[in-house]
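As a starting point, one isolated chain is supplied in structure tokens, in the form predicted alone.
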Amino acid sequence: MKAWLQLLGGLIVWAVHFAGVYLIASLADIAPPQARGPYGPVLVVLTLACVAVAVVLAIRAWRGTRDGEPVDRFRARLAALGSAVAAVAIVWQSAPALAGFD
């Protein structure tokens, strides 16, 4: 179970972050325009928050590929770039929603 938490970790974490980000923009959708103001921030600091986790992920996974079996440094290296891929990713799905944010 841990192998699979490590190898899924970022990945978790954009998926959370789409969630999220799919909830920020609903509730924003829904609300008088004068009302909005609180959503940008939330947005920044969801984006930034999970950005962080996935970029310590990432960064713990690859100290894992210097020692131990090659079945376990492939492994902490798949994670690390799952991690690092999820990172850019979060990045690239919050840049729609806060540049349309007043």
Contents of the next structure:
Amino acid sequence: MKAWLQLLGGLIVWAVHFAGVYLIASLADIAPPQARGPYGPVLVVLTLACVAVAVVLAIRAWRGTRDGEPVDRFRARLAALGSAVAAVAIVWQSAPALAGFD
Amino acid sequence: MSGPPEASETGFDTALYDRFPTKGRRPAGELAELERIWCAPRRWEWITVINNNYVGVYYVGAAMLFFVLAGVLALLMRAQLALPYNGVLPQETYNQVFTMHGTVMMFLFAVPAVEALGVLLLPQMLGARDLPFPRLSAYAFWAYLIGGLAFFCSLFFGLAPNGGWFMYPPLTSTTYSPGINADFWLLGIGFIEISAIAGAIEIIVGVLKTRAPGMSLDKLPIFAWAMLVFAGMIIIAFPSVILATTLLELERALGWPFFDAARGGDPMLWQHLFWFFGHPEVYIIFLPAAGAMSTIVPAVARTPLVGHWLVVLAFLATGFISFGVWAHHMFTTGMPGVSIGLFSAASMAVSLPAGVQVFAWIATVASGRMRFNTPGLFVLGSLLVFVMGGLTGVMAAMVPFDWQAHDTYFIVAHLHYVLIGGMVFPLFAAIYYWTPMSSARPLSERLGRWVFWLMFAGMHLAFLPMHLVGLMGMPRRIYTYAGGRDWEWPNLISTLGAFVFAAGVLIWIIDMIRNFRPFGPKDAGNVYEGGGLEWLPTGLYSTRSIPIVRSLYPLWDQKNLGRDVAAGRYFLPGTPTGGRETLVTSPINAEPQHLLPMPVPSGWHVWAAVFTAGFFLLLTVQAYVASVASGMLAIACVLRWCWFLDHPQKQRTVDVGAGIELSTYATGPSSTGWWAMVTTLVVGGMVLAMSVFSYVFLWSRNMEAWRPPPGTGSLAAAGAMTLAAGVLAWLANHRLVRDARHGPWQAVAMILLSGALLAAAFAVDLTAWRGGGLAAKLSAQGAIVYSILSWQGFFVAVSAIMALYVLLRGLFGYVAADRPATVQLVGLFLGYTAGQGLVGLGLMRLFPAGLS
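Having seen the form predicted alone, I'd like the form predicted together with its partner chain now, please.
Starting with the chain above, the whole complex follows.
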């Protein structure tokens, strides 16, 4: 299980962020106008936290690409690039939502 | 990619690999015994056969039959649209024909075709004797074939669905679709959902657990990677459409208003549930095709795939991101702007992994020595067509453009470019490429070139003008149109193109009739010089011995592999238990773990498939008693089929080659049964998750009308009983293995008590809701609450059957400490049911009441 979590960690963080943004956008849609203030900051915090986790996962995985058995290096490479791409994708999908809350 | 065996994942000493290939001659009669045990079917056994070499060919053949049938429907549609005010098809018939074209192509051709390819190819590619649950594959095939043919025949009685392949309510509600046509769609695809999920479980467990030793993840064939992600996506996506179809059928049959706005429902819920399945569905059918492309391109270009690991990452990323794009089908429904922006961004992002794959294929073609044979032509044609479809997809991901193009022929053109380029052309490449593996003769190169060029020219002629006519404003799903809008010429050209495409398919059928010779003693062999294990010399037992894999392209890099495998110099050269069997290996490094005894053919899975299809089809025509009887017979057949399982071999360990001893029995995560059960429970969990989404969604649409739940007394009682049931289910396995003397009956008692507690908790909860006066017909809250209760009730009923099954096995003496698998798996199911019950209780009793 640990091996699969390492392999898919970045993508799982991306999925968590996506679900979070969707939830925040949906809650903001049904909240009364005067209660929508916190949603923008919550989205910013969620985004920063997810980017941070994805970057940490990418760095940790990248360190594993240098040594170990071929299968371990293969997994580490996948995890490192997957997490790095996830970090970019998190920023990318947050942008329209952040603009929408302005 | 070649290298020494990796460090141990399971404790298996990988230095033992050095014993292979073994030296010396194998014992006389060993091969003859293998051939006797894996013998060809005779007479009725052609129906009850379970060997993937047969079932895989049947499966691909059936999928291609539905491809041709749906293609004929497309020709009828194009004939009708060739000229303005044409009279080939009346309006109602046209509606049924276009609905069936889309439904059959997506549900009866695309998904089964790629699943069939997996069943046919994976065992050979992975070096397994067969997939781990061959009867499940055969069951999935027969349920699909019988149900699919019956479903298609609804067209001949004017009873085919007519609401479009995505069946939007309120058009498909009883008000606007009063006949049983819509029911045919909603119930008729039920068996297809079951079949697809059964196949996906088989593929996941097969890829993870039945690989040749040494085939660690970095040496896993790219097609197997694609099939693994594909099957995982089915497990996540299909539950959504299972729930959607169930809810709409409940609304139609019982009046529960999930989608009826007048009673608090919302038709948008259908769109969310359908597209959460529907858009990943596109990638579900694209990924195996991409896996086939990534296998065929290196073979025809005679060089390893460029960026193999990047393509694997692209598959994984596609598997995730494709679940974040469902609402781009709903840009015009008035969703919140923030959500639209999110889905638009994700829709653009999903093109990146597709782009990585395309560039990897182009780079492989450029770096190798490309052969322009028929598979080569199809992969190149696929590249061009898929890129064109992908680019119009990025256009449609732009919200302002989508507002203009939505529901026009531009979208029809886009989706056909994506699906034909992304799936149909790769499938034809695969058929031409892998036919020599299953047939005594390869398909004809000369005819193959005709097939390709006619299909390639035909598809552009048919679909390129649709972009134009769509931008000129022609809407989808119209059965005719008026002249004078400049739509005449593009439509006529499209019709011409459709018939040119069909001519290509016709020549392919002729080619198949002339040259396809399956099930013979010999096959045509490695005509295209591929590097995978599927090109090793094989019989009905797959390879004579199971090799150690040290490379991503073992046939290219491991000298004399074919000779040594055929001489029985690797794992499992004979049949140590005297029956059908295969090696089970670990999921990461593919280290040998145990020997899996495999079943022999019997009729139970076929009867189970017949009665499963009968259950759904009889329900469609409202023959309820017959339907229930059919369902019960299906359950009885499945139980009889399971009765053969969990019987330990007399030899607890056997020599699997070179003096290496492996166990013949396993439980827990090292066993295939455990993985299958966990995967099945993920399906249940996804239906639960989508039910939770539906509950919250319907609440958010109509918060004021939401009534408070029943009192906390029933909540506490039901919660305590459910919790106790879960604990007992967990303890049962522990008692069984700890105390050989008393453990079995204690375990049986715990399982029975757990099932009884689950039933009691469910009864308490149901009674409390009924006592509170909430009615399923009167409000969306009532409908969704009773649907979640029904889902739990279904699991409780299955738990009860399982508990009684365990009791029966106990009475026969089949529950013992040395065979804990049945109790363990039933315990897992009961434990999950308890967890699901607690989630349902917590949700419906505490939300939104707990917020206040």
